[in-house]
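Taking the form predicted on its own, here's one chain by itself in structure tokens.
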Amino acid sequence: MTPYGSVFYFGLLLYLAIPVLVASWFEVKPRRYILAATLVIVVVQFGLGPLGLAIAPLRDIGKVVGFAVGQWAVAALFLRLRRAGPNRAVFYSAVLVALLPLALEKFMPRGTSHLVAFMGISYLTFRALDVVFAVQDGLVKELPAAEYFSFLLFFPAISAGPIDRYRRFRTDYRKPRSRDELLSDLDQATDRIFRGLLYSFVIAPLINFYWLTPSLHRYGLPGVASYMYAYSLHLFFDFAGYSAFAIGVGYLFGIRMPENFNQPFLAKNITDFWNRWHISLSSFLRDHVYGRFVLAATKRRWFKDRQLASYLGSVLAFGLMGVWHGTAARYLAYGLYHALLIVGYGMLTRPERGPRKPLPLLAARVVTFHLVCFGFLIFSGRLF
């Protein structure tokens, strides 16, 4: 089952939040409920068919619970492990063990990946990757096993996003809430509902019907244009609803999770973009990517332009962006598109080459806004 695509759907969310509403005028946090609602909603999203329970989403099920207990496994024993003092091989062991179901079922030939495929697993795989780097930088001493499933699975973002970090999540997971932070909750609830219901059920939709299907017909350069912007456009508000969804279900259970998006079209220059497109994933690659390569590059004088371990740093954290999305040559494309203008970004804008005299506000928008949408008809796939 589609997640927010029905009304049934909705109305499932109503009555699971209705206890934990409760329990929170009453300044209780309901923490394991939060984990029976989530166990609920895996069952209904990845266990109903046509005609209810079936014995092919019930295996779906069991792949979601054994990814998930596998992951936990891997982040306790490492947790363990971890205790003993720093160990770079233990480390790379856990993440690369904590990537494994991913890379079968982005690598791994249809016959093998049906195995650990199912909805939602990039999302799921980042947010698990989160713990195990938090153990360690020595920012997570225990790791509860029904606190960990609660945020691996918290089901308004379980199949895309946004992606939270654990220790953001568990402070929310375990604080209670006051009537006054009840209410407003509520009220950012009501807001990122109903900017979904904008976004995902009126405006991309009639994107898709009056713009973008008939672009598809089109051809030449006109037709490509026509496509690119409108490509660009319904990819924003489905996406920023499905985001806005997910982030006001979790203020409904006291979870406020990261924005994901903040008007991304209105970005001044290629770094502003990605500071307000898809947020959470580009401050993971950020900080979990780039950020360690840039450091381990600096202490261990890998290079010696300083610059070139950013740029470097770049083109790993967008290469691994695009495979993240999938192997097909045009998510590789796009994220070598884009590691590419953030590199040449950087280069004109180096403290040594003097103060250069900006693009005036609008045209600097403009212009990111066009290279913007060039990245995404590459991903689009309608170049190749």
Second form
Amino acid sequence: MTPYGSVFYFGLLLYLAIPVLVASWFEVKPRRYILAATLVIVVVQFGLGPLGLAIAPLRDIGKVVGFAVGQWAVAALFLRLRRAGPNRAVFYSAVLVALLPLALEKFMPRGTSHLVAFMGISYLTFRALDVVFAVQDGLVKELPAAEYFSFLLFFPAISAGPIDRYRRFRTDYRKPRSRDELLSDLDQATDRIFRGLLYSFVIAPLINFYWLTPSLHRYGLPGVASYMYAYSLHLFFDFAGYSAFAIGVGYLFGIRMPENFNQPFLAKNITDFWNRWHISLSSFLRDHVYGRFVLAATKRRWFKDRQLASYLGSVLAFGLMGVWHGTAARYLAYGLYHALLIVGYGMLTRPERGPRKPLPLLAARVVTFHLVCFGFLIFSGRLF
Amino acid sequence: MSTADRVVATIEDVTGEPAVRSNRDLDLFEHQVLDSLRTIELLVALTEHFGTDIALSEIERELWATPNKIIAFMEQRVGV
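Okay, that's the form predicted on its own, but what's the structure of the form predicted in complex with its partner chain?
Expanding to the full complex; the earlier chain stays at the top.
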């Protein structure tokens, strides 16, 4: 069943939220219940067909449960080994094993990848990796199973994020909320859920019906340009709407997940854009891929030019982001395109080139918007 | 030299921005004094300067947003 796609789904999750709200009123954090509610939704979501009618084979539930148990085993084993002190070989092995199901899903020959694939596997993999990184850094010293599964499978974000961080999640999960916090959470939840309704069920379908679908059949430069704008705006409202639902429902359960979008089309340069678009993904890649690479390069002095480490780190992070979306050529091209933009912008604004007069704000926004939209045009697959 | 003074000196050293001395509540990311690369360079510099290990995943932008916040972070780590 598609999350946030039917009245049945919304009804189910709102009923599941009631006991949490009642418990919160008495300042109790129903941790076990949060896990139970998550498992109920996992079974319903993966056990029912798209409209909630037909029953899908049990295999789908099996894949999710198998994935989660496997990731937990990797993390728990790694934690035991980590207690003996950091060991780079063990760390890399843990990362590789945690990545294995996703890699199988991405690179297995056509027709067999459904053996491991389920909706949301790429998001769950990144959340599982976040735990491995936190263990390696010595910031996580215990891994209670219930808490781990609540984090990994937390149902509002299971299929498309936001990609929460384990240590951040743990703080919310453990701490009971006061009545004041409950009321403010309810406020936030209402705000997000109504924004989600507006974005996902009003604006995105309108764009789709009146603009995106008609422009599919228009050719030539004006036709493709029109499609590019329509696709970019539709993608934003659809995805930001979904994130708003996820964050809103998270608030009902007392889990304040990170924001995923912050007016991305008002970005004044490409770096600014990535601080505003799919923030939970870009910050994950910034901290765990770019950051780790540049840190290692700086500490061990791999490059004479420190800026070079930063450029290579960006190529690595954005290349990975491309593949994370899929292995089709257009996704890799999308990642490399953004790497190119980031590196180009970095070169243009290098401090040693002296202060330069920036573009007027409006012009900077218009240029950034168009560069970004062209990226989405690559992403859409209309070009190749 | 107090921890606070040493932290501020390190920030100025890494970023080349003298304003961090006079305004310790300057939003470093907002004013592009720190970006992803400089944050990591600052982490390495502070690690070397104070001889303490700081893990990358410990620093969130919120936690290192101003000189004062970085001072508080380091004071908690190595004392005043």
